[in-house]
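Encoded as structure tokens, the following chain is the form predicted on its own, with no partner shown.
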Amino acid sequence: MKFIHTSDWHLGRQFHGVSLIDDQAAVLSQLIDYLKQHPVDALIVAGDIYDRSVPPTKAIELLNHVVDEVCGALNIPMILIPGNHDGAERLAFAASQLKASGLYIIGSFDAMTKPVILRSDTVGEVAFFGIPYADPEQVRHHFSERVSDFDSAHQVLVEQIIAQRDSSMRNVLISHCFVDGAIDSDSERPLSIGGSDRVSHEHFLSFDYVALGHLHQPQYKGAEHIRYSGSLMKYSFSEQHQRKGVTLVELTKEGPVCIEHLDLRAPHEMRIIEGELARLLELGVSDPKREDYLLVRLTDKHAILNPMEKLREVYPNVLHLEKPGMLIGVENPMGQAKLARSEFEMFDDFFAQAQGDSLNDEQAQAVHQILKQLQK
């Protein structure tokens, strides 16, 4: 049996203002196609299909033609959970009746314990389980059970279907949530703070796979087959050397599971760059990726006038603007830091830029005693 891993589609959300949306079409177009040429047994997605509970129209819109090409046009089964981003009850709406169409949303407790039974050739029935995500507030209510934090509420969780599953047949979890010593990146919304929003690997090892989400960059944690496939695309500029796309599960009939990460490409990529702005502007002109989404750090130690409309002007879609060379010794954590030249010497650069000429003797006296009066 073959089917593919994605989570952190994140449907709808905005990078510094921009909308995501096109590039996300973009992305999951590219998967549809290869589903059409390599036809897989399901498509499941494990949490955060939306960006947030109350999605926008067009995030809706573009769920609805994914769901139509792959549960419609393809016939290919496709199972999802909720992930901290979404709404679980509104995206869990109509779920009994969407079965029959072949989409499995899994969006409760009492579903939890309910397999996705799919049949294949090879292997026979796989049970497909997935834990909807959960705050242990919400655990420790509906179980009545000792919770204090996600772990345990993950192992209350475990501990439920594992009572109901079947040992004569190969099953797999979904699931959502922050395994213990698992890498973050800055695009993840924290599930709690101190710590206690980590899960460990060992509640999943006897599981046949399991299939992860909550955090982007792809990787397994305790075993190969406790695995994230990690976000559709890159969501901060952290992620920038991450290799986005998706993960091909093939559950075999004897021996171990086989994986494979299959990439995927957003038009726009989120890049660094670094440098003096007059070497920026002269790389851009015949960068082929000038498009893509920058965050620029200018190392010129003068003062600047409009960088980020010269930036622009060859690098369209400039999104962030660090000026690390204008900045001297941080003197805590939290970064503050004093300017490397004086107040006047700051103003001489930008009049020098603003006017095409710099201060003459009456201009910079009165500059100086302008500042004088400040300081006062």
Second form
2 protein chains.
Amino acid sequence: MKFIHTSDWHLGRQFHGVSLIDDQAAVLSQLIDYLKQHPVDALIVAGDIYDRSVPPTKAIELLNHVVDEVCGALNIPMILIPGNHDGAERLAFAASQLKASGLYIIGSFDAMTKPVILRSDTVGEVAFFGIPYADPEQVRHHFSERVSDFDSAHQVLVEQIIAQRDSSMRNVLISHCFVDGAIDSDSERPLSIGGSDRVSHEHFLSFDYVALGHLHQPQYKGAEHIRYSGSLMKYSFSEQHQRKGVTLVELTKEGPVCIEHLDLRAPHEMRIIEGELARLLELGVSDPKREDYLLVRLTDKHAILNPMEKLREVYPNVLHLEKPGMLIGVENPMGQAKLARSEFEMFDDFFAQAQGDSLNDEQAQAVHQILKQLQK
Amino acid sequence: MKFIHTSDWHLGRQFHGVSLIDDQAAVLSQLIDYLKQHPVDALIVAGDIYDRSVPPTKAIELLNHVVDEVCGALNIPMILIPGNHDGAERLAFAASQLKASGLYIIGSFDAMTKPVILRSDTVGEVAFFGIPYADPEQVRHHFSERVSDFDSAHQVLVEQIIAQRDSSMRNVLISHCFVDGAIDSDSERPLSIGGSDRVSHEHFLSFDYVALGHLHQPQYKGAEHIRYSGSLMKYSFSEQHQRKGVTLVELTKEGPVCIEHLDLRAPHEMRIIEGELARLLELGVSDPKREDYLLVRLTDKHAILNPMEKLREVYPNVLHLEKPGMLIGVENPMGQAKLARSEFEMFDDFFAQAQGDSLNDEQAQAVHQILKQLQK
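Having seen the form predicted on its own, please provide the structure of the form predicted together with a further copy of the same chain.
All chains and molecules follow, beginning with the one already shown.
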């Protein structure tokens, strides 16, 4: 029994005002190509399929295309749970009707306790249970149980599932939560402001595999079989060194779970480049990946006219620009950063770039006088 | 072969700020009860299932419930097309997967030429073709045909369908459009501003039945089998005398189509009541339908303090108030209506109601003086 575990597709996401839908489509098409070559028994998406509860039409069309390819053409069942970004009711429309075609959307507490059971030749029947993302309030209200935080909510939910579990077969759990001690990235939306959103991995120990969503970095926590696949692609510059992809899981007859990370490559990586403008422009000309989504940190110590425009002539997808070279005091995180150059020096830089010549003495004096007046 | 033709559910609609979702649920539950007693071979919804392309969650949950009952529990196929209020891509998510469960959503031009074929003992196979709502621009773009208005667009679309039609079987067409000469109501959203949105009924003559949506009044146009079921319930006060419900259609072995209108009753009717306040309040006490959604026309000729508050004590769902008794000149539609009472008379009315006594001479003189000053 082999299945792919993935999560946090965030279809429809924008990044610095740029739609990522074409990148998402390209990455998903790599996944579909993999499945064509290496059929598996199921594809699991552990929440945050869409980036918001009301996704844009293009995101719906993309998911529709994936479902047509995977459930339709390849006849591979898909099992989905909503994450904190999804609208559970919206995502789970016609969930009962969709089961017949192998599209399982576990969008309610009722559906949570009814596993999707898939058969395999090697390990017999395997039960897949999914927990639709819910906040503690919803769990308290629905089960009339004492629930004060995400951890106690998860305890109630997992108990419900364990009560329905048939321990003669393998059991896989799918959940969208923040396991205590795991590593977060910059692109996840916090589950709770103020309260604790952490969940102990101990709830999950008795399952054969736990397919987690929410955290964007691939990792396991507590035990190797309690695992985040990580997001489909990078969603912040701080993820530049994370390996993005999906997790291939195999439940073997002998017992242990085999786990493999499969890389997926977005057409545009998210990267940070740093240096002086002239040097970056020079390097860019021969950079085969110059169309990546870039955060540029300019270390120049003088003011530059239209740096974004100059950079985009070489790197068309510069999305954010920082000028640490123009600041002093940034080493001290508590102190406020100050401009490293005086107003006069900045104007002098500007004049030189705009006119191709430096200020002469008379001009310099005039600027000094104007600045003095303004400072009064 | 019997089927129900309905349209224009507008799930999620608001009326004068009031959500109609509970009324819609009640009316749909009558329809489900009917189907339990009198099974049919299909339920057709000819567009405007939702009131907007991004419907509220409650509307999605209601449609989900109907689908569970009709396609699920009763095993009756449903055939849906998007109308001008629906978002076709959003509505048709996973349409390919849903077919297996008997939920057919015809949301694209591709799906349009592939009929839903249902079998019956009496008339053999029947093909149901649906035209997803599209404006002329979309038709022109997709088919690269000369299309300037809704009529020429419909001609292109119907020709596409006729080319795929097997005339050895009965053929039913579903469309959401404005057939020329048919009667509109106040609650439809115009398909076109400025251009012509009318479509000739002649495109439809060669089908065995044409299930139309868009117009909210049940009617046929051109021939008895080219028919609007009308909306699920009233959506404007001007529809107060329309009979709302669904159309039961039977294709008989002998050829003719039997058509029957089945009434559905909303818990709150939309009605206009007219008269003097005191009389309306008196009548209301013994009015078993006083919780209806009401437009009240007060014919009183003097100003009344807080009339809405007084009316709502008896009629809790007064949604709109008109005071024709306070206007003169309304008979002349070109002339501007004027208040029938002077400022002084209005204040005199107000004073009497607020204080329980008329203005005395001194008070009257003071008011006259203030009004004179204000008029300057």
